[in-house]
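Below you'll find only one chain, the form predicted alone, shown as structure tokens.
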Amino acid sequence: MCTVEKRGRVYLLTLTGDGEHRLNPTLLDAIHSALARIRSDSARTGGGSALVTTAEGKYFSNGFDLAWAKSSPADRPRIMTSALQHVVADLMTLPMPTIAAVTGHASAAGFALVLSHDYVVMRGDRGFLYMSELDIEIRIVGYVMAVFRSKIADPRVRRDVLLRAPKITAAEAARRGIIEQVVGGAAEAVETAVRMGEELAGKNWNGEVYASIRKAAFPELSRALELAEEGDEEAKKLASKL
């Protein structure tokens, strides 16, 4: 369902198939075993490194499994929103810089998904970002609508993604602020973001300290997501080295 290839110093983890992607757990955990066993190879080789996430076909994800969600025991939407925290949480403490490769539509919790990235960069010839929620009838769960509020600063911008749910094409998104780039198409948004992330990870800043000022820079993300707040050890660690 997934694979993961090093491109220099860069993970590039692939939602494989012409699917929609959608996030059941069987997916979300594949994602989870892939960013822990990056997370594991990183740890051993040392040195800077990066994530690229992208997929293949039509589709970056068209969000929840819904069809999977609806069917019985009455406790798969729960089992499906937690599977997709794990791996928000991942990619929140993740030792590197991530960036989504935005090759097809991104909807709903597709559409969070991309956001708990780091970097965006997204095909301009074809795909859009959509919440879906209004016109499917489905409330969103906390730690997604944390995603949206600290993903997208501006009220405003934030408003008309979540309470107009309209499908907004790359331009659009990034002349609001929600993406960092835009490309010609698939190839190039993967190719641009390997080079994002080859440049990111020249930096050999020490992955446990991005990741921890990541956690701060989003706090109410991190609460959201009951990440652990840095302990005490690790801030006299820190202040010895001022």
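Rigid core: the largest C-alpha set superposing within 1.5 Å between the two forms. Because the structure is predicted, anything quoted here is derived from the model rather than measured. Residue numbers count along the first chain shown, from 1. What changes on going to the form predicted together with its partner chain:
Once the rigid core is overlaid between these two forms, T45 counts among the residues whose Cα shifts by 2 Å or more.
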The other form holds:
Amino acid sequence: MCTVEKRGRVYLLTLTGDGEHRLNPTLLDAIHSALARIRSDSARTGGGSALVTTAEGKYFSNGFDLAWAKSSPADRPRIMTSALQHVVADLMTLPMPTIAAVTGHASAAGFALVLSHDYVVMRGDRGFLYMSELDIEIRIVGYVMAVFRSKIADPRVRRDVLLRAPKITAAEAARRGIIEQVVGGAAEAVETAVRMGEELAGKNWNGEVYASIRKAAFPELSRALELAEEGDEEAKKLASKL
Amino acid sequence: MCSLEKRGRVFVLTLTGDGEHRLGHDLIAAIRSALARVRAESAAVRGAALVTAAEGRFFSNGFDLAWANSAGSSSAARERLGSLVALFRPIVVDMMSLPMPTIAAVTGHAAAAGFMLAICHDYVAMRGDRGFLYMSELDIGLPFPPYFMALMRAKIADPRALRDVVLRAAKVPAAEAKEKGIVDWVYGSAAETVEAAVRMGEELAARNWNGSVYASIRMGSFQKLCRAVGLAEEGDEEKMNIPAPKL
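Could the form predicted together with its partner chain be given as well, to go with the form predicted alone?
Zooming out: every chain and molecule, the one shown earlier first.
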């Protein structure tokens, strides 16, 4: 379902296979395990790493596995949204810069997964970002909304993304400040993201400090994800390493 | 005071007459009643939109301060103003929870509560040939009700634009309002503005969205603002339990 390889200082997490990479508990648990392995592996060096997340095939991720959620038992939607919440929490606390290399369509929860990264690089030749919920009549749960409020702060851009449900090309997304960079094709997107990761990893930042600052920069999102709040004591402990 | 008509799928609410459309008891009640009718008439259908416009030189020049000031004493005047502030808040609640896209066609000056009425719509179209947006409070020595500030902070992203509006009491014409991210589109005349707003409404209505889902997403997107006006958000369980007819 997903693989992890190391390229220099960069962990490359790939959603494998030609399918839609629908976010069901199986795939989400696989991603969660992969991130846990990356976290513990990077603890050996304490810093100077980066994560790039990408996918094979036409889709980055086409969102939740609605077909799976629709069948009984009735708590499936809750299990699935909870599993994604864990992954988003993992990304928000990961002790290294994170980059999404969007190599195909990212819809709904897939779009939320993209935005849960610090940086977004997207192929320019095909594929789009799409918050489809309005079109498929699904309400957006709390922490997913928090991702969009935190990462798309401009109310007009956010309104257009959520309340007009357009299919946004990479060029349009870059123009509106939703993503960082547009590059030619899928391979280029991954290459660029890995290069960006290598550059950021080369700064040799302390991973714990990085994660601490990221949480503090997005306090509302951190609260929505129920991340433990760091008190002044913890901040002092980190600072004492100076 | 205000009229409600339907053009195709678009409800058009018009503040009628040539006056300043001052928001006093009567006009506020009339608007609320019109919005209740919009809600009731759209309950059974999907794919609708609301356009709010006004006749004459003014979109709305704010609260009926003349009524407030005729109270007899300054404390009584303050009480009257307070009552208008409290009466207007449910309009913001109505607008933020309305189960369809909303477009303000700002056909004239919009000041203070009038400006607030405009920006609690999802989209704002404004005539470019005359008229301006103006938060007059600083000039007349009034602080903002907290929910006014919450509305402006939610809808005016740029801190410098917000500063100009609230701390300079700037009179902002349409083109500048667009640059500042307060208004979406600028059209020539009042008539053109209304026409364009209705056209946009028709386009959005044609998407056939479920109004209740539309409102749910809008409220989640403006969570802080909804809290400030006392509009409760659905819990996640509620959101997931409501059956989704389409997949």
